[in-house]
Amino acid sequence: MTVHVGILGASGYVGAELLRLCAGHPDLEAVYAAASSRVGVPVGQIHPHLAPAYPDLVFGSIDDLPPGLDLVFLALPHGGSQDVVPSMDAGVVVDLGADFRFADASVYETWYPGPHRAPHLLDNFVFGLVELFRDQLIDATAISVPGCYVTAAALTIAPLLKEGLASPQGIVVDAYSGVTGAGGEPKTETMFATVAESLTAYGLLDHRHTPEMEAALTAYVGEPVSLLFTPHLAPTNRGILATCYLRPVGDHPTEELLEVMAGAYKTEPFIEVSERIPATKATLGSNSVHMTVRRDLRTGWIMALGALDNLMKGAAGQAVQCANLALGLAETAGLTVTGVYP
């Protein structure tokens, strides 16, 4: 089956990704790429990498987005999709942006600023984090992508807490992102001179992604769960690595971990679980999270390591794939779990 696939925001990085997966997917097609800063411009001057792909293809307006389309992602700043939704005449919306991540429009508000503006849509998303909430994303029509510490974090920390081998209060989050986490507007604070060989920590006991991660573990648990989390900027484009310390609840040791890990996600074609120590680099073009688990006897931490690539499984990947399951298609459609090396 052929399915029509509009793009808003597909100058970005991640829209880019989005672009370039429906190249490569059997079944998506993308038709409309919309950027409004870049109306009228060919697809291939500002994405050179995709200029094969798409020959023919020019950014047109948001405003202008045809009705009836299969399948439409929004890669738009959030805040961005309040304002397209309401009126959007597509068959199935995914949104990677955080517009639609919280049930509650009241959690929303006190994350980010100003009021929501289409909080009577809020029920009608699916929150997208595939591997734990998989059976709600079926035949969905309105799904909302997690960001991409959430999904590094929560997938790795899920099934320590599910099968109560640790306390789902006093986490911690210590997680890496690279700079297209950031977006690809021109800012000080990513520029190549700020970031070239330095780590810094950002967004401290404020960031975002704090009450998504709290949220979605909350829904998945099924008890409330807290955590602090810090993120930092890594010299690096893509790519996630995200360190979580849990308390443990008994006295379990590394390979009972890794075995309760493992048997989790034995199904899951995007999870991998073993010994090794993650490396984003591993992940980079996959749809891939790799994920280990130890357990220090000596102070009596869990420590769990994820790590995925930012605009793969952490954006777009994860949206062909939530796209893939709300369309009846192969949910490995069109996505890869090998990286590209070196």
Second form
Protein chains: 4
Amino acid sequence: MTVHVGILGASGYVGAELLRLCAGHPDLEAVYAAASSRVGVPVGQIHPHLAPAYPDLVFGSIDDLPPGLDLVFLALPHGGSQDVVPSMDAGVVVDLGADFRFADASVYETWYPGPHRAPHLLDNFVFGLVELFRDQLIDATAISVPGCYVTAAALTIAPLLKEGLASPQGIVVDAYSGVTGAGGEPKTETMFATVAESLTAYGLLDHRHTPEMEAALTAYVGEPVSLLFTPHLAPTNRGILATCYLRPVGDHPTEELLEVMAGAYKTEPFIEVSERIPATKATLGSNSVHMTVRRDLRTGWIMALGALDNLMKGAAGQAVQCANLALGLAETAGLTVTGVYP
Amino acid sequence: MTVHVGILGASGYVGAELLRLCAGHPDLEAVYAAASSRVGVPVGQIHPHLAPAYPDLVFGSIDDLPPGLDLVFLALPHGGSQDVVPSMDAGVVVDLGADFRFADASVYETWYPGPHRAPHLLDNFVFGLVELFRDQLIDATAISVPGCYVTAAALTIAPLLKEGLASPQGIVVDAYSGVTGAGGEPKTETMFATVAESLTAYGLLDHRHTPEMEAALTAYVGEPVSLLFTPHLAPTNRGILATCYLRPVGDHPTEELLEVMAGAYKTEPFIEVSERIPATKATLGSNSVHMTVRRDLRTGWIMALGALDNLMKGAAGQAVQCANLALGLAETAGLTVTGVYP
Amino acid sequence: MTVHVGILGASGYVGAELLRLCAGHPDLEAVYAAASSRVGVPVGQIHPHLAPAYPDLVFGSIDDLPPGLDLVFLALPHGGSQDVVPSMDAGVVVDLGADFRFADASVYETWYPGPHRAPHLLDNFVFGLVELFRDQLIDATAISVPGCYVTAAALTIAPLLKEGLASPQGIVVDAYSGVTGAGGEPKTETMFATVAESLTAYGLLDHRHTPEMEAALTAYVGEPVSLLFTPHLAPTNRGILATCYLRPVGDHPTEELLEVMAGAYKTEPFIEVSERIPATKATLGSNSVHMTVRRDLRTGWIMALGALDNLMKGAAGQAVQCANLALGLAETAGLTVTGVYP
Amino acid sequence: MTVHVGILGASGYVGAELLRLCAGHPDLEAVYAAASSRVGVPVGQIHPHLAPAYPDLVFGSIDDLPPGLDLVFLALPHGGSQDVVPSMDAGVVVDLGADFRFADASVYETWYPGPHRAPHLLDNFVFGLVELFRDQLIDATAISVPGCYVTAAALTIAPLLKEGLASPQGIVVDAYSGVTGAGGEPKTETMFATVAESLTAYGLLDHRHTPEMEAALTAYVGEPVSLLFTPHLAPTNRGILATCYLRPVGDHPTEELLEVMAGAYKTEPFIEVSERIPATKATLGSNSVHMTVRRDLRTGWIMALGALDNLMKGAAGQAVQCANLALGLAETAGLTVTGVYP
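Take the protein just shown as the form predicted alone and give its structure as the form predicted together with a further copy of the same chain.
Complete assembly follows, chain above in first position.
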């Protein structure tokens, strides 16, 4: 089976990662790569790592996306998808931006510039956090892939809340990300000389992934979840490490918490639960999430840690996993569980 | 005035930093550098950055430390100082290890291998967290310099607790450190190929700086302080960023908290309070601590962030600052407030 | 077809990379992983990135290597293979160490501690620099994979020498490598704090890859090749960039040199020739070599630059490519041309 | 003595480094910092590492530079100085751009966009490569500081040429630089995600520092010097390592070459000659150059390696050293020989 794929926003980091994954996928074939600012430029000139795999592919414009493709990935800046999705003619649409992540347009409009220009389509989209909402993704035709921090934090916390072992209130998510999370547009904040040898925080109190984490967990757990999320920037290309602090319900020691976490994900191909402390580097280039949990008897806190590759399970990998489900392919097709280490 | 200085443990990172600071200090002159495993080796061979400043200095043994020096810094592995301090003949002793950080030997013995071999000397030592305990350091003859994480977290939190704006219980200290914090002994955990492109945590629940933070803050605030401390490792040479979460007492917004923090440190030469989010890189090579604070009205939390150079204000810089006070020199002599950036 | 594979030296970087490649290979199945110092330890404990792919694999000892495997990779310290190869019972042996790289034992003994303990087997081994010696590798049963620098430099230079466009004498190979080239044993030289923010050289004048480059090129070109090779260490995990300076024969401008280089490799799946200046990052995790060439009309020099991933085309990837040829599999099976970028 | 200093181009990396050096200098006081795009902005907001040292300094415009300052540093983009120097009223002018580096305007115009707008002033400027042209710098009133690569290569090569030990023709300078050498303007080439984990070259054959190296060495040696210079980019903030290849004149072994190099610089405070292979990290934040040399008896080449901090001895440090000489201050005032390591 050959699935013909179009990628919008193909000159960015996530777009490039989608092209890389398609090149190694047994069924997906990238036939169109749109990048408005690069029309006519060979893909391999902007992305030299893709030159051997795509010797002949040239960036096209979004407007010239061929109709009738089996699958279209949208890796556009936030706000970009709502302008093109309404008129899109494609079998399956997988959006990696924020436009269709919230069921309620008003939540989107609270955190992003609005008004939303395609609110009538929000109901069509399934939230592509696979391990929490797999049932809805099978045979879906419109999927909205969650933000990278959201995937890291929500997957790490979800089993503890679902099983009633921790309070859904008062949660702290303290997370560090590599620089690719900030996108490919050159700016002072993401220059090597700013980032290398530095550790800092950003988006204090109001990062846009906060409502997404709360909404995803609330939907999954069935009661209101509230958390404080603090993103930080570390000098790595990829990787998110989320260190989550929760108030316990009950007296469960570390061993029990580990069992619950492992049990919840025991059939999941991309979730690795272990007593080992996760390191982002073990997930580099893979679609895996590594996680663990601890109970601190001294202060009472539960700590859960999760690591992933923000461009893979945090974006392009998860998008392919969603597309596999929607198209009836093997869920793991074209995705690896093995990080490129060291 | 020339202060004759001996440094024990001079082949390590902190020892080298003490040598660097002495080379740029108007009054301190390093006349003896001991490194048991390097006796007879020129200092510049092990530390090429020091070769121009110390063309003739050769490592000696700890046993041959000349008597009667004005000042001796000990930068030995934990447990090393308690064996040499009892018989030491020196004007001022500044220990950078953990041996004399706790007033109570039993606390030391709970967290470090014991029994303590010089418990009778514990009362002689002043805890060298300058901004909190400056009065005790003037004219002190024995000083115990705090751990790097302790300095970062305690200085960032202290004013909020002292002024009663946050609860001394339920505090979370989530901190990331550069690799030099782990010392210079080669091991897999600190190899470039392990660390670069990775974010991970370590010492979950029981890192030894936990009781030190609690003891220092308890002593300063006057009531029991309890916290959960989680250290992480990031791919930088130097730098600690501590992100601290506290439960508020009262309704004070960010502006008030910033005023209290700035007011507490307004005459401090090495503390920079600002609304800016601190970045460790701005402190590189300096003795400065950069900090800020926020109140999250949505979830209630107070967040305080502090950044410093772990080898400077977190170790050697603080030690020199302590020595300056003890010897009646200008507190800032030989120390810079300016980071080497970028 | 399932090829049963054993890997000796599986706890090191190259061993881990071989395990990663086997996990993604359609035909190779790693059934035995030997690491003398780790016998009985789960593979995923030492290599967390491999934990999801090998949940049940445990390190065994070299002595217990099962007889009759279809394929054995040896990723042992130099000198280790010559002790085990003589008694090895396996279909195809692929050695990644230096033991069997030289046809003449005396060359080995000049550059490595000797005497060679299995000189009678040297003739059995084919030198696994695929693009230069492919014919000999088809159906080979004993293959010696070249060193990482050797592959980078020899492939970049070879077409220019072969076509008589540059002199085989007076060549300079100036190369920088990432840290994994130095292996996984902890030492001061490869600690993060030594390497990060530093650029340095090592092995001046007498690095062991020098005779290998000369021997490989001499064999390929058919006349004596002599060069000065200078390796440097840069703060990256992976990657070798070789900048090669040659004296021209004739008056060929850059365009002609590029044509010759591209022509020589036009059917090669893993060689990417372009006017673009190669960057190691574009090859990360792939088996590709990116290269270019320039003629400086002002000073006369020819410059040729080649980039690759030292653990892939420089070691494990090339080994798998060799094995594929020897076993009659598709040469590209289990190998990607696409780097993990950024 | 207080020297009142103005800095033009103070928002860039070199400008910031000049401010840092002035803050630690016993005699220089920065009283004016111009940055056209930042007029009215506090210096500490753009350069947080300078916030403690300059709590009240605000960027002004170049046009409002106060007349009559004792010393003005110009750290402007190439082409900027020739527009402001003609009308400048200052005691000593130290230009860190390329505008006044060539005695002959036509050389400038060959490599930079022209025509030169102040060619009549070229003769006023002394070339500030201190160790080669110190005599001319004493009491100079207009100084042009060399490029960073130029300082590294020329100082490393100069003694060998001057003493007639190597040919002034056919030289290869292969150098790697950290990212700050490319300046502070955000662009794709200097983003963290482009640079980290990558090694690449740029400016092949025609980098602008080529004619500067040739001119400086020709002037110093007294006969025409010709070389091929290849710059590379490595993932470090600072640091240049120049690996230089020269054809020998005579039969001098390594020991003799080292003696000549050491002898040439034996009274120089900032030059460290040693058999040790230099590493850029040992020079970080200092004004030192570390260098060594080798003779390869096998292939005949002489190799000389030099390392420095491109923002210090490669720019701001050298500028301060020049200013010290011009003003009759101690040459080393405000400059350290000791790197910040690790």
